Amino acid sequence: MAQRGIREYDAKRLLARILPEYLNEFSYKGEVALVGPETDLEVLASTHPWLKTARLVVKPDQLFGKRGKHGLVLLDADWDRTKKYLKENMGAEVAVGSITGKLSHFLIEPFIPHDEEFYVAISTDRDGDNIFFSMQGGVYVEENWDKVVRIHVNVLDGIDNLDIKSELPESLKDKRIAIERFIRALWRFYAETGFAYLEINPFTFRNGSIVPLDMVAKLDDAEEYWQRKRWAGLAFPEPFGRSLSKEELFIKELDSKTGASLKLTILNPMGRVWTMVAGGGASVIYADTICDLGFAKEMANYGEYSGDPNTEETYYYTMTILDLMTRHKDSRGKVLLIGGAIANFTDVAKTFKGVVTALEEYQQRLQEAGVRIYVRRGGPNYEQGLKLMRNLGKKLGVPIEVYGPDTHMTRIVPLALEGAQL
């Protein structure tokens, strides 16, 4: 399971659209607007007429918290003041903790005057889910964590038989039943919509109804196939402070057009250890092995190709890796690890045809960069695929060592690091 953060904008739209399935009296409408660098504010106002009539809240929506503490939240503003704030802050560089990045996306929503602030969050562990609730929500909830109530939902038992009401403070009085019903509905929303983490801090009451004021949410990307309808229109933005290179963007676009999985993150373009690993789990294991052997600083990239990509897709993926690793020469040489577990359904021979074609085209640059290649693979048609790689090694003029499923999956890592004298 990979937890992927989503914008507050998307979290609130999901909440407004889906939570009423579990809580009839939930009346939050999800009046939110997202502003990016290309947004035409006049068109936005015509799409959301409330922008010109309501008092507004404006805040960055880029997967970082404590926006109020950083002085980045505009409260109780009219539309003209909102436009001025956006003009002044769009593209501004800010430091959030140890991370510096540019502001590029903002959330606008109606300003809700309130006196009470409550906190609720749900997280998942190996035994089930944990629900956290506090009467003292807002920016200082962490300082008052001793007042937070924790309710555990066992993965097998569910929430129906839990006595949530008795866990809530009696001082909630007439709000106690409403909050209990809200928590039960929120957990069902969480469990059935593919969330891995959900926090509403704070929420308040307006005219007797619960209103979320601030939200943080992460989704389990393993749920993506099952949640296609519910997640329709969702975006998974990059973490604050990180912008994609043109190569990462290219692979991301390639990934979006295929049923396979193609991922690439460049860690250190000057690094000497490059990987091309089949399978998400295998990519983690290879990365851990490289780091465990003391070569984290030399690790150039992280990613995967899996889900039976076709020859053309594998070719473009390999070309991207080879182009990156041969741009900067190093007198000590470099290594390329082409690894993976034993595939269930990926045709190894078919994918290796794309790899071979790319390697042939980069023959001279590979030689000039002093690249050594280590291959380990198993799965359907692996014998034919490994034969392609062995034959290539004989004519390419680049050292290629090839291993099959009889060799431990990560054995090529120490072989490569020792063989290249890294």
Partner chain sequence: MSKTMSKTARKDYVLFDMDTKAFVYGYQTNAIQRMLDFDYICNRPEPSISAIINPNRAGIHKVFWGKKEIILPMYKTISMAAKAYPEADVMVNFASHRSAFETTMEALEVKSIRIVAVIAEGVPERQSRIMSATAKKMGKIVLGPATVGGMTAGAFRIGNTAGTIENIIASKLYRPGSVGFVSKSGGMLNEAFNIISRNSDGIFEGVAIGGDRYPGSTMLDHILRYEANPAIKMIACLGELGGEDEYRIIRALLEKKVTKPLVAWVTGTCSPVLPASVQFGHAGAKADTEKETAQAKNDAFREAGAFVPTSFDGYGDTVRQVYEMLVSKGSIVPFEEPDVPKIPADFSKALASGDIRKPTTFICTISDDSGDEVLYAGKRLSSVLEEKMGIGGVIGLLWFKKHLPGYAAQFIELVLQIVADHGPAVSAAHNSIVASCAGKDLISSLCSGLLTIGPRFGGAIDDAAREFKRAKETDMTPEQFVNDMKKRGVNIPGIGHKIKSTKNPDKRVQLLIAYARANFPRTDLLNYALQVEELTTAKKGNLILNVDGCIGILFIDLMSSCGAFSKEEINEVVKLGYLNGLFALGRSIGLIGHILDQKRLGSRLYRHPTDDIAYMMPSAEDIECKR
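Values in this document were obtained by computation on a predicted structure and should not be read as measured data. Take the two forms, find the largest set of C-alpha atoms that superpose within 1.5 Å, and that set is the rigid core. Residue numbers count along the first chain shown, from 1. What changes on going to the form predicted together with its partner chain:
The smaller of the two rigid parts, set against the larger, turns by 22° between these two forms.
Could you switch over to the form predicted together with its partner chain, since the one displayed so far is the form predicted alone?
Partners and other molecules omitted; one chain follows.
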């Protein structure tokens, strides 16, 4: 559960569908079309007839910004030119900052000629939300940050009694009232639709009405239960440059079906250091320790399991990791760290039962890959859980070292990586 980015396509459709509930005069129709790797362009054109008649804008829609600067925006094009552009760029590899990824999704919308560019954004902080507004929108907003107006909306008081108008520059003239009304409505939309961040940069006026040109949005995915109607049909794509592997998807799906938490990110499938750590806090500390000892490049995965997962869930989680780590051979061998803090209520014996079953199934492959296993854990029924592991070590033919709460939590990391002595 966290703040997660959504596509500009979904952000604009949400805005077009829901903002009129707060702002009668908002007439933006949300004419947007999303092209993915599988999209049939002719079918798309028949469901979105304006594609063949209007002048168009095409841009990647994959949660990264500065698309104009990277030369990835096609402006004022007709349908044929658009199709050609999509054909050339779909699947193309591009570098955005330090991240390289493949282009897979594009947003198409009507091209809006304009001279004015305004900036509005809303973010959250502990006490409320911050509304940012500037007349110098578009690519110039950052260099003109001193001209940005900031309005703080207290989380308890809301926006009703705030004087927005006098905060706005007088030079807006006749647009001042329209923008004030827009900002008030936008904040309500933001607060009541589960947003965690929203930026429209720029927006402009067309025939007296506000039109968003570029949008960035993040939602608080914990709101899903309350927002299921408003969010219907909306997707949370992976960040740019990250496509989930089959195994990561499998764990993600497992996670979505349980009250427990199961997370897996593969960092380096060829890495020799694999972790299976219980707990969101402890898992970070294990990763820190591995990096501290200079093994960052060998760290194969980051993940955690917590919230008292059942035996079946830990079995699948372990199996996934064992399968990944025994695929590639390395003459120097590999280590698996089964770590964790002293649990509050997670039943260690029960979770380890699933781990043990998976280890038994992978006995041969673990031997072939030269895996050494280090275990450290405490909490309810830990004695039984650790005994399970020790007994397993005897019959598995794979070296397993087992430690309890008497041993410092991360002590197994140097033991595993440097062969240090207790």
